[in-house]
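Below you'll find only one chain, the form predicted on its own, shown as structure tokens.
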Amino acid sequence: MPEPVAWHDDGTASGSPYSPRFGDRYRSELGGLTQARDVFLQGCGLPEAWASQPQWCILETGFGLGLNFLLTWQAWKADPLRPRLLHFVATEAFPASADDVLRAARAHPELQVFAEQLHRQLWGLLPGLHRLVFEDGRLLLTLCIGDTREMLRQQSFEADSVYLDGFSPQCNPDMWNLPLCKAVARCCRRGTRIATWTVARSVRDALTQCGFTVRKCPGSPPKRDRLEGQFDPAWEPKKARRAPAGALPARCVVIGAGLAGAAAAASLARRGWDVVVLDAAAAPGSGASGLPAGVLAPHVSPDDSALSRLSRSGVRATLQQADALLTAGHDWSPSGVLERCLDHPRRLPAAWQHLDADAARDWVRPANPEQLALCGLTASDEALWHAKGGWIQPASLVRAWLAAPGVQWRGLAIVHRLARREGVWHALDVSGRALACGELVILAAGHASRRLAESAEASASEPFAAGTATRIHSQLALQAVRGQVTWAPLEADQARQLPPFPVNGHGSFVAGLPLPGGPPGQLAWLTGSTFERGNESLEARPGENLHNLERLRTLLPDVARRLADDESPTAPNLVRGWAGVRCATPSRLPALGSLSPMNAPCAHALGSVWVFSGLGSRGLTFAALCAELLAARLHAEPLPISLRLADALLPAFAAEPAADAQQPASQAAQDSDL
């Protein structure tokens, strides 16, 4: 359950929130707004300190009921000199419910519009990192659910401001002790300002020992004093993993206009990059991203594997993007997804039994009898219900990303190789003509990314002696994986008799889809897909349509009978196939990182060429999340996922087979957007 909050009647619209766990108030007697403004914003010199900055990062060590975040959001929104991008990283070991967060803001009507937006995104807060997105991606809240010290070890960033908050040192001493102050100091740069409401001697001593210079300042009644300071150690800090200097926005060439390339282009454009996207096709999203519709649902495993954790973060990121950019019912539907467990029961992580049950159920729960009945299944059929799932037309998402300000798309632009000249990368066609140039290149061309990486490596190595080539391309174990789906037109009255949400398991089934390129109101059903490694053929095969229909009879026997009884949707001249070639890695995780090898003569040059490929059957799940991860690593921002999970996506690690990679092809296919 969420952290209990007791509400005491104090005459305000919301009441006074009180923590039974710690025996302390969530805010001062005069209300949290005064404390938030006078102690934290004023104490960190905001908003003046962030004026005209490209980015600003705030770290808070106790999210509580979110009041400091909401007031900071309001100040940022009202400031004409606000930074282009605001990061707010907050830790919280005991998150309150979304309803309590919304209730706490009732006493402050000026914050209500922000609180309602926050309320809509406060779901599924299992332990770990959660990226919440506001203001068209320009305000990013990273909620770190767990012990503050452990959560900060999972990050690599430098804060510009620190809100040191929490229940009083007498009630919750672990939030103010020396180890926590050290963890905070590791996230600071020289000059980072820190502010807190407490002036306890133990806190002042711990901060001083960690390199902060602090001073007492007049407080807000009834507090006589508050604390301000900045990180200015007398020594040169030695960090186990110093955050790299962020790149300055310039020109970027993205090769590939599928989900990966389009998502990367939009994320970089939001940060001020001038992005050109090149693609060999005549229209964007024409490769595997041209799939009529894909199913979006998180992966589930009993050990909550890296794939499972990454998929949840990816689903959240994609839902945020779809909600902001697409039209529900036409381009996508957040309908939920039923996953039928055919081969073996899908066991949920045992650890979830000891955690917030509501947060886990926000993601996945056993399907109820009504959901099963809508699929023609009985209560004895095992199935899971993914509440945060649905279907999306990938090409619609691609087009929306490519329409972002700062992004140019160029079709029929076939990149043959990359060449580096005078510090700038040039994308050349087969005749050697430059199609585009930039200081940064993103290889998002599926399995063709390996060939382009080889050309970049060769060009970067030319000024050096023979034999210095790094052969980093050997780490790009990118595999072509062909998949074919089967679909047919569907009348509206037929759609009403079929499941109103996607069903996954032994393949997948989606009904009631708007027919891509068809007349208004024309619907379709879709099932599949096949999974064939090492095949790059795009020809639709009648035999694979029959294979998909046979698998549908296993997944949803009643649905298959309905379609067979109605001759029109399964007539040979109406059933159609669509084939695409995905790109996968042995780890089943995306490959995301620069080509820069350590201690190589051409490391600097290859550091400006990034690979974003290998999304496999989960392009819809991974694209938005990995694009933000790419931008975060490039700009030394807080990461949207843990540092360990981000490192698992580096090309060298993505080339290693996953522990569960020996699953049968049918199982791999069920975990699919395609």
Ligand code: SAM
Second form
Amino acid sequence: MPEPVAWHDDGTASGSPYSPRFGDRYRSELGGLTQARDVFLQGCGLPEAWASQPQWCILETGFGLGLNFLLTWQAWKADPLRPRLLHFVATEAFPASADDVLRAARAHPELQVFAEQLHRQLWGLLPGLHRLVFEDGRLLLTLCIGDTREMLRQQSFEADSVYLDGFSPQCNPDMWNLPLCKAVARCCRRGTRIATWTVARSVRDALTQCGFTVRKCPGSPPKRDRLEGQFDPAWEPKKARRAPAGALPARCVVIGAGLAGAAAAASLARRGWDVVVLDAAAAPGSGASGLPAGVLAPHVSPDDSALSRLSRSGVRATLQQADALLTAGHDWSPSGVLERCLDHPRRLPAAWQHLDADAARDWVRPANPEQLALCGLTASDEALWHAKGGWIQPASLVRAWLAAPGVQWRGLAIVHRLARREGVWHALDVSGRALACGELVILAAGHASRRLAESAEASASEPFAAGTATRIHSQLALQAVRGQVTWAPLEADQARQLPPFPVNGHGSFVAGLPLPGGPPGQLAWLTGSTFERGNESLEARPGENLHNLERLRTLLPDVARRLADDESPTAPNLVRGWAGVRCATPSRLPALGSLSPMNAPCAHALGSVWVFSGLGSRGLTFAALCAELLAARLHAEPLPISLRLADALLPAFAAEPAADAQQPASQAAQDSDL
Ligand code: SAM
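If the structure you just shared is the form predicted on its own, then what does the corresponding form predicted together with the named molecule look like?
To see the whole picture, the full complex is given below, headed by that same chain.
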């Protein structure tokens, strides 16, 4: 159950929200809007303070019913001098339901349009970080579900403004004590402005002790005072989290126009970079991202492993992008996914039993008899239902990302090596001709990224004594993994007899796909994929089609039988194969980070070469999320996932099997997008 909110009649359209847990009102007697405007925005000098800044970051303690967020959104949208990107990071230990958030805004018709968009994204709020995306990715809400102190510990960012909120210090002391103020101060830079509605002595003292200068200001009646202040400690703040050198938007060369490269290009272009994407192929998404359709569903494990947590954040990010950029029913379908539990029962994390069950059920729940029946399965067959899943044609997403303003795509551009000349990286072809140049390079060329990293390392270390290079490329343990899917065309009336959503759990099956490049209305079914490490062959093999069909007989016996009986039989000579080569890491997590070797003389130069590869068979799950992670790390923005999880993707760590992500290859295949 989400946090219960009691609605007291106060003559407004919604009523006045009240917390039975804390015995206090969510908003002041005046209604929240005046407080939000006078105490928080004005107290932090907004909107003037953010005028013409490239980015701005607000931290709020106690997201509550989101009123401060909605008003800030409205102010940002109305401001012609608004920052290009607005980050709003909010903590909330006891999330209210999406419906209560919507109801709270009902009294303010001017906020309705924003409240409805927020309402649509408030689902699946399990403990941890959730990145919600609005306004084409320019307004980023990072909701941190958990105790404020604990949540702030999991991150590393600098807020420009702080809204210090919470129930009254008497009812909710944890939100105002010294440890909380310390946790907030850790997220501030010198000059960060802070605002709150309480002027309680204990709060002023705690803030002062943590390096804030605070002053009482006239409040909105009936409140006599409000508090505003600034982080200006007498000491030098411990961690200066400045953006690394080179992070000011300039020119960026992305090598590889698959899901990873295209997503990174779009995320960087949104932040003002001029991006050129180079690829050896004639069309974008020609590598593993050319898969006719992939299945999007989160990974589930009893211990809620790093892979599971990352996959949920990834699925959310991809759904947001697909929803914004693609046409449902044509390029993708948010149909949900049924996962059969054939080899062993899929146990959900034990910790979820003690949580808001709705948040967990938004993600995954046991499949119901109707869903099973649509797959020709019986109520005794064990399966999970991933409501937030579906299928996507990866190449459609790639094309949409490459079409973003600020991104230029160039095909038939084979990058042979990288060379650094006068502080700029050049992508050179085999004859030494520069194909593109930039201050930043993103290697998103699958396992070819390793060779390019080696060339960058050699070039960066040239001015230094021989042998000073730190062999960073040896950390790029990228491995080719061949996969073949099997497919055949399908008539619309045949499609109606097949599951209307993807099924996975022993390979996967998707029916009713529009045939990419086929005549309008022509559908197809698809099953697979094989999973073969260390093989780079793109040849489709009849034997692997047989293997896929054999697995389909185990996954969905009824469907396999029906296809065999139909006019589009599964006879080996009539089905077709499509093969691609994915790139994976030993950790099964993507590799994402700069090549900068610590303490090496060429560290500065290599700090502007980033690797973004090893998405394995989960490109659809990881690309959108990790592209935002890359951009956030580069610009020292709040991260979309916890710092610990983000660090697990650093190339050096991705080279090791993740302690909590090890599974046999057979299961890796079972868990894949394919
Ligand atoms: N800022 C909100 C708005 O604009 O609607 C109103 C905030 S309400 C007064 C205070 C919020 O703090 C509640 O939603 C409560 O659940 C949350 N809260 C209380 N203790 C907390 C804690 N230790 N960590 C995080 N959130 C907490």
